[in-house]
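Here you get one chain, nothing else, as structure tokens; it is the form predicted alone.
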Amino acid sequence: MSSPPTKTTKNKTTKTAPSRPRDHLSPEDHLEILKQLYLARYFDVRLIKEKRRGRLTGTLYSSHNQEAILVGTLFPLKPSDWISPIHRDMPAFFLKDMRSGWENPDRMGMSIEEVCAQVWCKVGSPGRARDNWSHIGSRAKHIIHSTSMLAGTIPVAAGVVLADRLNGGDAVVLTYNGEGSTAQGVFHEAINFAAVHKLPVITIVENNQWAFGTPLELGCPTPDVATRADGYGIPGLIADGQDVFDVYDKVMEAIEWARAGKGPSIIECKTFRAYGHGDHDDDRAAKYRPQDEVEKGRSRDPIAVCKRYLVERGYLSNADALAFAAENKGAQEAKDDDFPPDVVAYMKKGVDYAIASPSPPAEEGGMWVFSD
């Protein structure tokens, strides 16, 4: 979002290449990246499995290759800075802080055991088995509560880092929303009002291609999304929604933006999405979207795209980046044994947790409903 800086010899002044904000990730950083990767394939993988056992009731909805927008938005953040996910975003309420330690229990995000109560829907999950999904939300770890109506969150959370601001503070806020809501008229309403007042809230548009069964062309006029941000005078950035590192690039700049005071921005992070709108989409979806398409789509696994640029810059050996192959497998055809064990051995501890908890009482039900 600014001029590359110059470096002047004795005969000409010649433009030197900015680092990039990868560049300043130690390589425990990237590898750690690469880990975040995994775990929330996994994620997805290992619920998908348990709901085809019989063993989940409820709506999946996955977020199967689109793990690099996940990671690559909530790793550049300050465990004070805060998020608005949608229900595409599930790992998105455990990865929140993950770098202040998986096992932390301070740490600004929320515990693999309360997100896995939430799918079994037992006590112990924020929604007390009001949902199986993802209408959660934690003022103490700064996740705003999600909706289904994906832009209605981006007024929230405008007033939220406006608060913020005027108690002095320098949180930002991520928003995160699919393309088809950018058609909306909460979504230009809202990112409005932040540019006005110069707010730092940063959109996240994860461009999957389809809006549930519509595709893009039919729900905004130009192949960009990111262009919206003409309109209000502030960036619109593009991203490559397979790419963590881009990803991770792009939001690191337009934090930077946002906390110098500038205002908010939109980033399109282009991506495809794996499987249906959710698992009660999954037959529909095969009829109204080509094979093809869904091949070409799903061809840039995020995690193989990690681990060729890891390979490339020394940090992963070609034989570690073997060792676990998770990429270009669905959910049917992915075991255990393609994902690094403590990934496994995480993801395992919430599973067992929700799997052994109790339903909440009956007596609940009215709870939050009336108010004497």
Second form
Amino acid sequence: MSSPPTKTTKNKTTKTAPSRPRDHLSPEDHLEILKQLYLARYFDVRLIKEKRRGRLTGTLYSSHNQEAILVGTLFPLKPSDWISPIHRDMPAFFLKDMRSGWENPDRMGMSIEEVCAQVWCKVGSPGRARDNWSHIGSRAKHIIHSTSMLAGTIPVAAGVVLADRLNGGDAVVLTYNGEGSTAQGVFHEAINFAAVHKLPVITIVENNQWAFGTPLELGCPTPDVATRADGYGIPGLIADGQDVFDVYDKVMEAIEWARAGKGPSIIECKTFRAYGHGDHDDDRAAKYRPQDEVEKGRSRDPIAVCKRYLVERGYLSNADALAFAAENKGAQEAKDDDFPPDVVAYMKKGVDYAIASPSPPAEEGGMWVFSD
Amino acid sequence: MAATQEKTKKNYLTAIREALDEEMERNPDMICLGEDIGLLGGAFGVTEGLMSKFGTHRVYDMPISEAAIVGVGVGACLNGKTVMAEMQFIDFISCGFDQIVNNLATYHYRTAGEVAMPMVIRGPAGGYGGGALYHSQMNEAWFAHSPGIKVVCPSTPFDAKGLMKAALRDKNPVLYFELKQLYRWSAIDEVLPDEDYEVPIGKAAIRREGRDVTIITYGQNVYHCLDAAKKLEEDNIDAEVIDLRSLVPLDEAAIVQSLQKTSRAIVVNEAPRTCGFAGEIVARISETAFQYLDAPVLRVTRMDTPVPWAHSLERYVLPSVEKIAEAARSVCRF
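Please move on to the form predicted together with its partner chain, as the form predicted alone is already shown.
Expanding to the full complex; the earlier chain stays at the top.
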């Protein structure tokens, strides 16, 4: 990025591309990224099955087909960086700082046990099951807690890094938003403020084309959400949301820009929502979205796209690529055998913990209204 | 005696400014956010001098973005700061409503105590000044109705300074309603202590002792009630005036204690009648002090209207000394 507003278009994956951020990743990193995609997918698949069996309460907002955005945005972060995930980003809570070791208790992300306890509405959740699903966070792990009011965490994120700068830190913050959230007034207020003060706020827009039942063109007057950045004089980048390495490259650019003190940016990741808005909406979504649009939107599974790239680059053998075939399968079709055993085992630990964790004691409902 | 007389009396606005200045000095992690609070020193001058003294990294002239003012404050609190957020007029707080009631107020609750939110949101409130619909509101009930926020409303310079200090040292969000008609009203100027002091949140003050009827109020209506009490002397009615100072938490004990003596009460408040805080006080009395009552508790509030502009209209809808005195006479006649 030379000077704002800079806009790049979709990156074609070519072998002759100049040095990109991804080119500095080790072969092990490349394989770890694929592993994390499997994990994010398996988490979602497992929850969809559990929900269908009636074992979970509340609404499941599936991240199926959007995993490359989560892994690609989180992998470039330093442990001390902040994030604010929203409803469709449930895997982000445990994917954050996974590079410090999946089992590392000191890593700056949640354990799978904590996240599963939250999904199962149990006291072992970091929020002790006081608010539902994605409405958890951790000050200690630098994860901002969201509410149901979309874009509402962007000003909070700006305040977090404002304070961090005053404390002499160099953290950046990634906020996650749907394309629908960008129509909120507070989206403008917060990014405007962040741009005025050149705060390191990176706004990720997961443009999955549908805000519940409303298509993009009824929520945004321009074909690209990223052009909203022009009004703030900040970079608005567009990433291929199915390609984890394109997301990684764009986020890395934005991080370097932000850490250099140049301010915020918006990264629009183009993707497609695989299922309904929430699981309550699956049946209706099949009616309000044209079937061919759904098929096209789901035709580039992020796991397949990643595998193809790893094979091309020689990080993954053809045989290893074929060993697990989770890609292009719906949640009901996918079986445990379609995922690496360590991914399945990791999730199992979380589920076992969640099931064993009790419900919160009733009297906690009246606690913590005020701090003593 | 001579020494005290030499000391300067200070007005309500100066008292607030001194509290902010002294807390900024005392707490290096405190920052201020608001519209026009830096270069200009605030629309009323409450924050005058803060930016030049503490710098642009602690005092922020914010864009006209109330939701961002509150939201940025929430983030700063999350990351270890204490925040004073100014609403240029308390009426404008509605633009930041979601951030206050859904984000700020609930943060401690939904994190099971992990996160505290030491933020004070303050702003000029109240009618009687010809400010019309959007510069006259008294909207404390919206926030008293949102669990997780403390609500205070001082009526004297001493309380203004002491409550501001207590609020800025509290770990919880505090909404601080200051009355713009009191800012520079010299009649209430007073000498403030040299030493550091706090007025505890949740404690009412008896402004006038009396035996016959308890008048419960807060904010600038305290002075209307004191004038009414004076008038009531002509009718041989000895009124007690309670200034609540804090609405959340509410000093129920002070109310009950007074009712044990007087057995009669009226509640006076310039906010609209329906679902106003006056109604809450009547409900609490009904629940905890019914046995002491000799008469129903009456309310004197604004009519259920906005605050209109023309003086005649504004006077018509707001509580007045006459309306208060008449309500007191009425409960005493019962």
